[in-house]
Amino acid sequence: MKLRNSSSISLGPLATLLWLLAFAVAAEAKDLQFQAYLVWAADAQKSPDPTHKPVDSEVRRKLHELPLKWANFFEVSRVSLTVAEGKSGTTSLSDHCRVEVTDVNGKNVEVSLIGKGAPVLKRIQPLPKGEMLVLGGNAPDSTGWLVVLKRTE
């Protein structure tokens, strides 16, 4: 008579059980989407450079909720930024603009502006998904410069 083994374990069902953790685990760790947007605040109707455009409606009704001075806003320029998690990305929004976003611990970013290869602010937030977070500050003649930053994801 022969004995069986019984103490042997089939490594199909633990290998897919395995690979479902690891994909579970990945599917976790999901990168940060933004739009940043540059934008010009001005009094004036139109922008002197034609190559500005009003600011779409959700941005320009954001705009509106805060205490700002100016009464109409022009996107410069407006980037998508994907941040992966823990990490760090940097894009220019002109010559004279950067932004860097970082996942400081999946919660919070960390928004650095850099203008004119100055850093400018820094700050450390909540960011949800829908949310905007503006910064900025006066430019000439009673004008103004922000940068709009949308989560998008």
Second form
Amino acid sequence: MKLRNSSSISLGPLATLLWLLAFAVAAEAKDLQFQAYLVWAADAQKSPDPTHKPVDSEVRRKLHELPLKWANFFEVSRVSLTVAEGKSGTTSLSDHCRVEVTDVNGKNVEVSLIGKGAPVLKRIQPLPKGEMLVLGGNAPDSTGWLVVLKRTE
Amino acid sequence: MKTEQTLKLQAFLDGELSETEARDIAAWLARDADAKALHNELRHTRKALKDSEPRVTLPESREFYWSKIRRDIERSAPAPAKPAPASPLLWLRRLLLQTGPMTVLGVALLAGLIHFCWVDAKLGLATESTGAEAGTFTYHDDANGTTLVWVNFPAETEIAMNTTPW
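Could you please show the structure of the form predicted together with its partner chain, as a counterpart to the form predicted on its own just displayed?
So here's everything in the complex, that chain up top.
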């Protein structure tokens, strides 16, 4: 009877498995992608600024679900923002408004809103794909401003 | 004669007393006529009872007789129950008993991991800070996955004017 020598077992499959595992982990480390909107909230049917257009239907639907008093939401600007894993990304929504997003630990994001060079708000929270963070405040003439940050990836 | 003395006398007759006590009772019987009379009466009664007991003779030997009883008992006794198949709960209980503290530690670690990796992420344990004069109001809409943070101050204030992004 022949005895199998256990030390002769090939390490090939094990190495392949480890390589695949490492690949899967690396593939998991994706960039975070966002859409940032600057929105003017008002009851007026039309914005006095002809460059403003109504926000897209998905954002409008979600905004209408929030406890906001305005009937209409106009998109002032929209930008895409990509944040690498563990890094920060900044984008300007207007001459006076800037948003900085930092991937804190792979699960939370830190969102900083800077208005006219001064920090307005800093918030850390989870923001999974498809979810939306809306920062807002009052604007003159009983209107409002909103900064909408939607995680797209 | 006291009841205690009568009982002692009965015990003497039955051979239940120690050597010292038996000697004392014998001396007492030798000098007390009443005690002697009672002793004789008790002895006769005992003999009469013993002689009148019916004698039963077994048709078989003692060993065979008792072995029959033993077999009858064994036959009528229920068969030993088969061990029940181990249920998952029983298995878990056995595992917990065997692994003890390690299991508790493992469960605690797992609960911690779940808390930090899942609960924090899903339930949105958020922190925020604002500019010095502004307060905030936060609203979370679970159904739509939307969080609203409202920076709360009158629109006409200088801060509001500085914050307004246009």
